[in-house]
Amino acid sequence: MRRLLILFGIALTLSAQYQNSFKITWIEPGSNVILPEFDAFDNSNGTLGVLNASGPVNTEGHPFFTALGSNKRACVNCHQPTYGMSVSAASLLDRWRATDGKDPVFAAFDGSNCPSLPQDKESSHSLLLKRGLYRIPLPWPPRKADGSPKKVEFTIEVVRDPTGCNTSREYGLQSAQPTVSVYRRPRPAANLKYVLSGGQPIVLKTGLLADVDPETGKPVSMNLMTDAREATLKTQAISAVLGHEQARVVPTPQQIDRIVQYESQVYVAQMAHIFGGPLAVPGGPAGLGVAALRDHPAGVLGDNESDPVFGLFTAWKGNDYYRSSVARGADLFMNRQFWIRDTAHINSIGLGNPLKRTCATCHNAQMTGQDLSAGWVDVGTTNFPTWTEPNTWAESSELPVFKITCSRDADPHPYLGRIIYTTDPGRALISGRCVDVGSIVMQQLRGLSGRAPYFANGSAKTLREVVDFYDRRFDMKLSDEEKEDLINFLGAL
């Protein structure tokens, strides 16, 4: 009965050509709506879908909902189901311009460049509006959870600041309490099964003991978080109050339990293509839409030959041109290969540099797309030279810029030495070690139709900017059709 309704919903969704202006698509907190177990969102590739696995979730007094902070912030100003329970950047223009800047999302704790910034200009809110970024504040060195410092294992040197907040005297490395800003997009707060699992009691990447839950002493999946700093759901959440909502109590047991459950019974994924239609239908491939990410079992590896990481798509090779090419995709996302070389936690662990694999080598957890094991790698988003940004000698640039020297007694770098030039250090600022300078935790890969701009800096505006990279990054050698399919592919998950 359920996947009927799920189904239905999709026909209704398709009969419109532009979505019911009447409809709910940004939620504020504390407007106190019903969100129904199956909603549905247009955006340019077709129809987002959002399930509510427990059913209908009513919003008022629920601590997701609700601000429970000093800026008015809820949880779910970040984390939008019309966007796949995160945001884009285009939304995030549309609300400035509908509340002339005044919506708790643009909080100048973190919604700004700077809180020091003049807040109610545009300007100082561009890597929000622009890349979907928000200011992430890192105490510098880091700490362990006892509050002590960590051993670090090298300096961080500011080398360009445009938003002034890592030199600032109030909120920089040199002010009373060092911080290190950096500036990252919203993970989406759906799926998590998936995201959770896998804990393993070593991180393959490193040799070294995995996180634990604090509650259980068991290992966690350290895939959370672009950098892996939170172990768990409720370790997130907490911070994400006492931080992004700027509350000055730690929300009750209650709160963080209600906010939990919550988000783990979210599921988003594509429903339907704008030209190709609906995508979860009989007989099609298995993996699509939402009802295949609540029925899956989590913590599976996919299989290239029998069990693929998105299932199979042989069902779809036959004449329609978009079904066809989402097809050829899936094939070229789980078997066409290509050298893989000087990328950090994949070339550096001892399988070779370079090393000839496909992109479900390291995308390899079923049904979203991510690593099965702790999944920071340093694929050269953030660090010269392969990084996103413009060359270091460009007149503007957007991201500051940071020089990493590493000491002489660590490990460096594997493939840039000592010193490194990087817009985000990634997981090194939280583990403080050198080989992990870049290393940024993979992004799971449903509802990305819903929620550009893409990686962790937003630097990618499009799919096809996603596809480009890695195909300039380890010379991949795609042609236009062969980056047209994968981009539908992607588009369709």
Second form
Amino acid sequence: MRRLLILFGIALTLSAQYQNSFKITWIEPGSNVILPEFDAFDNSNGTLGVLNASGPVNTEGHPFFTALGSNKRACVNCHQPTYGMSVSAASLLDRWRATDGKDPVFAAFDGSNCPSLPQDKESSHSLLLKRGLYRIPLPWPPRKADGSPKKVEFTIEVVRDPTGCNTSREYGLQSAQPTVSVYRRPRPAANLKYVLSGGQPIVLKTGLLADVDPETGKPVSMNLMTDAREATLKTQAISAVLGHEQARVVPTPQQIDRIVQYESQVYVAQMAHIFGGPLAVPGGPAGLGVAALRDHPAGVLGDNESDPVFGLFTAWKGNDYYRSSVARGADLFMNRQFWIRDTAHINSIGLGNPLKRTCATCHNAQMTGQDLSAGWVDVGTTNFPTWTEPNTWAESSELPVFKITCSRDADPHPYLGRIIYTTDPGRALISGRCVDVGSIVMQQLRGLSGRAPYFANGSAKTLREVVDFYDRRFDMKLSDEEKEDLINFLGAL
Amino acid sequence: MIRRAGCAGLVCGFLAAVLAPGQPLAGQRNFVSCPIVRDTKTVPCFLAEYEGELYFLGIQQDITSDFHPPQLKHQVLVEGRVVEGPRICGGIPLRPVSISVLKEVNLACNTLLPAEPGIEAPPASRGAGPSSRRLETVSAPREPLSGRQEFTVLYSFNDDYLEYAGNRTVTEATAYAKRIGASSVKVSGYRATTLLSSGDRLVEKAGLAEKRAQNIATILRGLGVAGVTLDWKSEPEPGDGQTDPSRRRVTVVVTP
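For comparison with the form predicted on its own, produce the structure of the form predicted together with the partner chain.
Entire complex below, previous chain first.
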């Protein structure tokens, strides 16, 4: 107890170092501020750092911070430095209360459960306010680069529609422009050199050609977005301006360049723990903090003993309570074995089912813990029986439920067959393939403390719920101490 | 039509059994069954039972390994040769052995046995944790290729998924064709027959030869290889019960 109090005292002084009492925590579009090279923001776990590696950023007129479309929104609405270049559900609820629901972040188009709902009601924005989820409308069937429809291997029916959007005559699957609405968390627009690295000409998981950068023709990592639908930051930014910002004209090349430049130099990581003090300290674990993210090479496989995913934590072994817990958590992430079972695109790509391995098998790329190969995996977050939602599709769920029926001549989903109930078909909405149903591209694991809830569908409210999910899903039999260590470790990233 | 006991439900939709029995093959074991996973102190062993006997197929390895383990929730087609010597993980070892995971889900395939004292997996180049070596192992320099070259991509039964090894082969063929500015790159697809130890024949599904060839041609063209032509043989290759896995293939002939 005494030890904890002393630690608490140290923590307060350290976090005071990063404090700035006039800090803007929510940047509004069109604001005129200078973002410093390094800034720090408190969260319930401690302090998150944001590094602008190419120096201070003036938001005035900057296309990332300026509304470019018709709904007064800018990128920054959903990608706020304070919240790890994503946005937390809690901050959205604060925002709702502060603006009486008028903030452009709640725009009907995708900031509500469905544009057809009465927009002044809180319940019409429940997915955003409770889970931090935006509506992602995707055309069905998916289209090829030339705009023609792709050949698909399955049909989609809507079996539950709590938001009304998938059955809506105007917005749904039967509308003039057939659309599937899924609901997803904003992925962090930071540390992106890691997200973009690792592209191979032939995707290991599918044995098919990777998407290419339309400008260079080079294969891309296929780790952008929940379903890898965007090839590059440029194509992503254009879609975001036309979609989230509801612009009627394509942004200019200069605007796109500035957006991409800004995103490409911003790094986000937790910097201090509320009791444990600063994380990026000389002689400490080399992978923590924003400078490490800036300086480390991207595209390096970390699923090995000598040079692990988030670096070595040996310096903190047997150190104080918090630090040794983080070090044990890092060790568990790399080394704690369990049976990885029935995960499409891991067990099914030649590794065998089950596979006795660790977290780092899937989260294998250095510094961000994404998959160095194209990262879509069905880990059990969206397909029924899901491990995050009520267990059967017939129980009430806040999310839509789709029934996928795959054609006889298509390869079935390797563990669920040809009839699949899902809240988000994930990659399959883009590829049209049955094997991809429910495969979600894993996110980077940085800045987690600033941007709860977790998973693409916001189903894990806390890091504890993430760890509990894995404990259930893979029957890991984690002890309470192991859970706490994993949570402390993830929270320090 | 479907005669094999244990070949249940959906799986058999694909398996065309032909009435004429083949020759029994000494030392060769070709059969379809549920895999059995045996945990050990280190990596799991993969086994399968046939006619009351337990066979050892291999251990969990890396994606780069030659042996790709079977999967629970799926039947496996095993095509292997019995090797003399002690049992491994309780099973008679088969080597070489070809493993084909059958595509349809089969929930009956669900046996995961716990580790037991005295049952040990052979030494693994990679344990069940992170790799102890860097993956970028430098492969021994090879004689640079020259002249007409034939590259062969092998497939699992009834499958057009390009496995790790095939991925490497296609990458090599691409590099070679581009380096020499090949005048012609001919892709040929095949499907094949497996002669089972029971005498039944399993024939790969119609259309697979074309699908395999199309996939490879698409990749080669997409990677910038010029002069790609393709054909495929619709008729299945015959099965002899010994070399059948080598005929589930696509060949890529690169001519200077």
